[in-house]
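Okay, so here's just one chain, in C-alpha cells, the form predicted on its own.
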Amino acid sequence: MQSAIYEQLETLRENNVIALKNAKEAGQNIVGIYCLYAPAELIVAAGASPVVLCGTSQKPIPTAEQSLPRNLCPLIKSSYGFAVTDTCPFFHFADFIVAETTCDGKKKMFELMEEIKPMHLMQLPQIQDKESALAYWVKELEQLKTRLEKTFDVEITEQKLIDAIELLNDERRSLKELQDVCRHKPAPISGMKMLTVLHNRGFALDKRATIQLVDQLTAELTERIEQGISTLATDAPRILLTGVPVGLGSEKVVRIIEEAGGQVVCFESCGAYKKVEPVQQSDDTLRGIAESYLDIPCSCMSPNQGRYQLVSRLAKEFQADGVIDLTWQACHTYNIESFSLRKHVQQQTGLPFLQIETDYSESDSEQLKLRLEAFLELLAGR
C-alpha cells in the first residue's frame, strides 16, 4: 500500500525536526517524554508541546556503553546514547524531560541524564491500588503541575486541563480506529507500515493536524477493505505482538516475521494499543487523569492482570493465530512476566505462544529467522 497520506506520515518525523526548530525559535515550550506514564495532559495544559524522545536505534549504544553496563536494556542505552551524543533533535530542543521510575535501570540512567538536561522525575507507584497508590500518584501529578507552572510562568487552570483531556482523548480515539482496521482479514496494511505510522506520529508537534492525517489514512484503509483490496495474503498467519516498546530502528522482529510470510496485525505495546484508552472525565480532574494513567497495564506493575486480560481480548478481536512476546535483553519485568503470560494465553485462548528475547543489533537475525519461520510453519499447519 502506498498513498499520499501514508507518505506524509512516513516522513512525519523528519519533517517535524524542521517544525521543531522553527517552533522553538518562535518561543514554543517543548517537554520531552519517554514513557506512556508521563501525563501529557498537564504538559498540553501548560501550553507546551510534549514530544517523544529517541530511543529505538542501535547507533548511539556503543557511546552509551562507555558509561552504562553492556548487559543493560537496549532501550535505556539507546536513550542515553542519543542524549550524550546530542543526536536526537527532540531531546536537544526540549526545555526539560519528564521521566518516570518504571524500572531500576531507567531511574539510575536518569541520574546521569540529568547532568545533560533538566529533568522532572516522577516516582511511579508499582501497584495499581485505588487507595494508597492513587493518592500517592495524584501528589506526583501535583508536583509536575507546579514544576510546569513555575518553569513556563503559566497557570494550569481547570478548563485548560479539560481542553487538554479532550484533545488527547481524540488522539487516542484516532490511534484506536487506525489500529482497528487490522481486525479485518486480511489486514489492509502491513505491520511494518502500521509501526511506521505509530512510531512517527509521536514526534509530531501539531497534534490536531496529525490526528487529521491519521483519520484520513484510516478512512483510506477502510475504503480498501470495502472494495476488497489488499496486497497481503489471506492465509498468512496473523500475529499479535505483545511486550516491550518497539519502533523504527528496533523493528527487527516485526520485519523478520513479515519477510517470513506472517502478518503482525496488532501491537499491544505502549506505543500502540496500550495507548488508546481515554482519560475519564471526573469532578476531580487531576485525580481522573492520575487514575487513568495508573491503570496502564505495564509489566512494571505488580500484579499486572490488566495486561493478561488485554492480550487475550486483542487476540480474539484481531483473529490472531499466534502470540509473540518480545522482550529486550535485561528487561527483567517483561522477561519474568512472560512465563505467566504464556500460561494465561494458552489457558484462555489456546493459541501458540513464542517469547523472543533480543536486543537492537542484527547479530542474532539469522537465529531469530529460523525460530520465527518454525513458529509460522506451526501456525500454518493448525
Given for the second form:
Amino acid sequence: MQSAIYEQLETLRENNVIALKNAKEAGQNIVGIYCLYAPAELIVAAGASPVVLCGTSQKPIPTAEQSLPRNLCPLIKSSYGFAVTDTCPFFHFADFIVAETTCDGKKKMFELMEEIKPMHLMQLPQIQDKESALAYWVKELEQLKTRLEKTFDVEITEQKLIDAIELLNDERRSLKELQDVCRHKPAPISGMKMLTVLHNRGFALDKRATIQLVDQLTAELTERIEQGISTLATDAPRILLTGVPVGLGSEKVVRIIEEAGGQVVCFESCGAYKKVEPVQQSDDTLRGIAESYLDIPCSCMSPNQGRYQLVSRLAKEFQADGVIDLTWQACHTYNIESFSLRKHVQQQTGLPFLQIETDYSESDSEQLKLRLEAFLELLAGR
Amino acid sequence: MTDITVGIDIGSTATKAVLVNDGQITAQVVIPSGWDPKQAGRDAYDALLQQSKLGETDVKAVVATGYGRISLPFADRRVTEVTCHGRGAEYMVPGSRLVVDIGGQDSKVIALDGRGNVTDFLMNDKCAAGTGRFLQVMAGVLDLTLDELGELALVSEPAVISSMCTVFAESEVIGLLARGTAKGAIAAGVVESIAKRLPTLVGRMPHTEAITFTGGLAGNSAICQRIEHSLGRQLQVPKLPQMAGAIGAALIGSDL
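Output the structure of the form predicted together with its partner chain; the preceding block shows the form predicted on its own.
Entire complex below, previous chain first.
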C-alpha cells in the first residue's frame, strides 16, 4: 500500500519528539498518561497537552527488573523501565503524570514511579453499575481538576470543558471511522499498519492536525474499497484481537498472525475499539465525562460484562473468522477473564477462540508461530 | 495416475516419514533429527524412496510438519503438527474426538470434529515439563533407556517428584538417589509426574469418553497405564503412535 498520508502517520511519533521539545521550550504544559481511564478532557481544558507515555518495548525491562519482580506484566515493567532509564522523551518532558489504580501491579509500581516524577494518582472504582462508584469517580475527577488548575495556574471553566469534550469526541469519531474501514471484506489495510497509526497518534501534540490526517487516510482507504483495490489476500482468515493493550514494540502477536497469512481486522483493546463512543452532552459536564470513562470495559472491572458483549458484537460486525485473546504474562485480570470470555464468544458467535499468554520478548516466538499457524489452519479448514 | 504422497514430520527428537499410496501406508522411516533438521528430512525422504523403490518424480506431493517443517526446501506445503496430528489420529483411530500427543518438546491436546478436523487445541509449550524431553533427561540420570524406565515403573510404587521444572526435577531425582530411594520407585515417580500434569490440559477441553494417545511415548505401556489412571478415561493407542503427524501430513498431501 503506497500512501503519502500513511507515511506521515508512520513517522508521527519521531517527528513529535522534536515538536514536543519545541513546545515545551515555548512554555506548553505537558501531562503524561498511560491508560484509557485518564480523562484527557480535563487536561485539554487546562490548556495542557495529554501525551501517551512509552510502555510497549522490551528494551528497558531488564533495568526495571532491578527493582520490580520478574514475574510481573511486561507493560508495567516497560513503563517503569522507561521512566527509570529516562529514555521516554514524553515522560521526560511531562510536567506530571496522571496514573490510575487499575490493577495491583500498576498501583504498586506507581508508588515507585512517584519518586521519579510528580504524579497524580486517581483511585479508580472497580464496579461500573453502582451509583456510589460513579459518585466516587466524579470526586476523583474533581480532584484532578483542582490539581491541574493549581499546577498550571489556570481556571478550567465550563466552556473550556465543553470545547475539550468536542475536540476529543471528534478524535474518537475519526479513530472509529478509520477502524471501521476494516469491516469491509477484504480489509483495505493490514492490522500492522492499523496498529502503527493507532499507536503513533497518541504521541501527537496537535490533535486537530492528527484528526485531519487520520480522516484523510480513512477517505483514501474508503476510496480503495469503492474502487475494489486491495493489496491483501481476499481469503485471509479475519481475526478479532481482544485483550491487553498492544502497541509498536509489543506487536509480536499481530506480526506473527499476519506473516502466517491471517489478518487482524479489529482490535478490541485500549487505544483501539475499547473506547470509541463519545462523551455524552450533560447538564453536569464533569459527571458526563466520569460516566463515559467508567463505562470502559477493562478487565480490572468486576463484573466486566461490557467486554463480553463488545467482543461478540465486534466479531459479528467485522465478519471475524476467529477470536484471539492476548494476555500479557502475570496480568491476572485478563488471564482469568479469558476463561469466561471463551465460553461467551463460543456460545454467542460459534467462532474458534485462542488465548495467547506471552510477554514482550522474542523468546517464545517459535512456539507462538506454531500455535497461531495451527489456529489459522483450523480457521481455513472450516 | 497413482496417488503417492509423502509426509515428513521433523520433530525435536525424531524425524518420521511415511509414504501413502492410495490411502494406504506402504513405507515408513524413523531417524533421529540430530542437529540438522534439513538433512534429517532429506535423509528420511531418501530412505523412504529407497524402501519403496520409487523416485522423486513418482511422488505427487511432499508435506512437511513438525518444528523442522520450515527447513525442508523440497516440501510442496508446510502444515503445523496440530493439524497433521488430528488428521493422522483420525486415520488410525476413526472418529477420534480428543487427541493427546506428547512430543519431544511440547505436549498437545487436540479436539476433533470426528472427521479429523481440528476444532480446538491447547499446548504446553513453555518449558520441558511433562514432555518427552523431561523423560529423556530423567532416564539419563537413572542410566536407563526409555523402555527400561517404563518396565521398571510398571512394577514399582512411585516416589513423589514434585518439581515441574526439568532442571529442578533432575536435582530432586539425584537427591532421591543419594538417599537410597529405589530406582524403580523413582522411575515410577517420573512417569507419574508426567501423567499428573495432563488432567489440567485435558480438563480445559470438551469431555470425551475415549482419548487417542499419540507421540513416541505412547509406545510405552507403563506410561499409557499411568496416564489412563490419571485421566480416568480409556486411552486408544494407535498402531503407529509416533507416526500420526507424518501420516496426517501425507494425507493432506493427497488433498493437494
